[in-house]
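The chain below stands alone and is given as structure tokens, in the form predicted alone.
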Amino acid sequence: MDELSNPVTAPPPKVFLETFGCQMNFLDSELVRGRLAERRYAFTTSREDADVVAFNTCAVRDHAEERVRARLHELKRAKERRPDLVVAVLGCMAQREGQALLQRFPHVDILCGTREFGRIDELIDRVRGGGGPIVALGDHDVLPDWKRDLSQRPHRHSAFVTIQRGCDRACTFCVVPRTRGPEVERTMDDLEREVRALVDDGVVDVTLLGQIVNAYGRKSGGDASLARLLRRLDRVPGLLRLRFVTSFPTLLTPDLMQALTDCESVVSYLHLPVQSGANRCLKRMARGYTAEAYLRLVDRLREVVQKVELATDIIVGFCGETDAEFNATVELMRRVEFVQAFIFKYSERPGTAAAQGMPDDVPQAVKAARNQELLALQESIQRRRNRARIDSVEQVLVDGPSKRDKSVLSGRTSANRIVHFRADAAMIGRVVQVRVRDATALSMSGDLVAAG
């Protein structure tokens, strides 16, 4: 056979992509995968096999950045052995550090900012063609422009949908306005089209994402608001569950509360970060509300949405936090009884108002002790409230095999409680009824009663 009649096709470049941080980062990584898949890139779970190693980063806490720095140190020798290996840092850490990151890690080829993900294929192609390093930090006033590849989402029955990016607030501890830029929004028509396309492709559970998701509508003008968007999406046939994160307390309007009650698909779970239970600490954080105002809001919300369950974020050891201020946070947690609480030790973030004007003066040992005390309190609350549901029948959306035992399925209630039970894998993506027979602080277990 003529050698030219059977040309050898080069294998597609393989990409290893690791994601750190929040739900929005994981959605961004999904969109990056879609962009690269369109350009015939392949994907691998092994860094050693990859032609491109990319980290989609988080800058909210120093711990997340330290993990990325450790990965980059590990890649230095790999880059020396394989000069053609492309190393890319994407997202918030790239946006925050910029050129300084390249000075520390000169073997990095690409810095891709939070609104440049739509160009990732172009950036990689340029480096593979001999150009680089490349710094693409982009324009903070525009949204990434790309079409979603539905095949790239990790779960067939659930999906994240970004409705808003960026933040116009100025909380003194937070680096997000610097890394994600000012608020920009998508139109309700665009969002409804995407959700309908996802549902047509098998999605029954949608989570709407935004840095401050209930700020949606402030930039769009007209009749746009999160409450109106929920009402529109609630009418999409086949959408069983609709949720949103993360909300800001002062923007929880009466109209939004009513939508939580009126919309059948909207879950009874609301993530409403309080950060601290002490007024002086909240003032130093520039949160714009008092603990009393937060508690009044909780009371009103529970009047309007009777089955609502609340989750929160709390920072311990913020600048100047006294024992009395910490104890006020303890009392607020006891008063509200959150279904979940994400508790973090304060870590100073460069470029924030706190880092520039407030001493990080709470000793690390005190931060650690306070963190453990709140974790123990939250564990006791969750255990007691979960055990109170023993013998109840819960509506559970089945997510897939349990992480602890692959022979057991795992799903979540409308209030985001995890439930484990035995059933056929064909139940994944469906809502089933499970009678609870046991519970711990982290999850409940039970027996299948009926499938929806």
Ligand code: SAH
The other form holds:
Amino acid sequence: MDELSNPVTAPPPKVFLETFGCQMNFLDSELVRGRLAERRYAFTTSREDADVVAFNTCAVRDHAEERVRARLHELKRAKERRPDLVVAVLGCMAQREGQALLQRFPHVDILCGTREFGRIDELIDRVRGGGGPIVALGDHDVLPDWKRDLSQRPHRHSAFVTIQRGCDRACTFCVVPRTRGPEVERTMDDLEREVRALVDDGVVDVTLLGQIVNAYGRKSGGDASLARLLRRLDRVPGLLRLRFVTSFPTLLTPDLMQALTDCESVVSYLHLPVQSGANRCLKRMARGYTAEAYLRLVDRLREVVQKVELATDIIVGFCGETDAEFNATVELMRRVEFVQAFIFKYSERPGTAAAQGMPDDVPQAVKAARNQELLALQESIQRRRNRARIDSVEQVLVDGPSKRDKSVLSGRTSANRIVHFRADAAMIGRVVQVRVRDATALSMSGDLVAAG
Ligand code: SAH
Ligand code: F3S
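Got the form predicted alone; could you also share the form predicted in complex with S-adenosyl-L-homocysteine?
Every component of the complex follows; first up is the chain already shown.
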């Protein structure tokens, strides 16, 4: 604290906070809201109404950054009209661009990096007290010690919990190690405390988050590991579902596979990004495994973990990707039949090894065509696999009314398949059994058989 952080005497400022990107960003925004609520800031869903406009940003692909740049352009006028409006850019894009962002958008008052969220209240106070612009991109991570404000949770029954931040790998396409820094981990005691508090507050479904979540434990050097953590959390009474994302293929230990089979609450679902099915491409990406090794791992998983379902991420059009390499990815997808696949067109990220040493030479039109081809392939796989479940009985965690039809409830199977059915709203937050009657590529529908 310094002399600029005066106590705010005026009515509490209203904050508009918009979040871009991954689940971790959404959880970070929840923590930021908790921090600000503690300091009696108010919130608004209207930018026009706000005293502080903050964007929690993503830098993984240029498209995500472009959306924030458009928002910042839009705010130029508002800032001219109301010079006391505070404009803050939080998270990965602030961290990646630093001062350059301020040069381009001089009306931005605060750059708050991924390890500075814990000071957001102080930074806003300083700007409102006449300071700024402020660039806070330090590398100390105060966030994991935050006391979570349970009143800020966006969902009653489901919650994210960050167990690890940052990434020590260096996949050549990826900006995350630069924006989120090296791996840092929370302790198992701290995590168990948080999960118990969440469950006491009504949560039944917890997703553990980490950039490379199955590396959990290796940094601290003690007895912590993801498998041990799962076993501990599995014993928390009332926790019905426990999942974790995102896993790195080479770090999937036999111990972790065993925990997946032993722990009742841990779902048989793994998000295991493969990125490409071609060895030369994987090598240029510096992923550290071959397609054959990935497929062996899939076979092993399917042997050990009954009914395991796999999801993946794939990049098309990475530097130098040939037709033959792309076809190897098609082959791998046909072979594995993922339950879900997130497919991205390669987007060059400044500062990465690929941007420095490899030309982004696959034409946009080719990237777009490959993207479409994989989306269509995945859709046909999902449709076939979902339709194969017609007449089966699924265990469904009920999320709430369906977005399209409020008279229908929507829930998820343990493999994240969406299921619609009619039932009383009292079922929300419970695991029920639904017999599947119909299915498309994106969801299934059916009848309630039994309430869990
Ligand atoms: N381990 C992280 C990865 C973050 S990035 C996680 O939690 O998922 C998420 C996905 O975005 C990656 O798996 C990759 O498929 C994709 N991606 C990362 N960098 C990219 C880039 N430069 N262009 C296109 N897609 C990218
Ligand atoms: Fe990115 Fe590779 Fe880490 S995709 S987050 S550098 S494991």
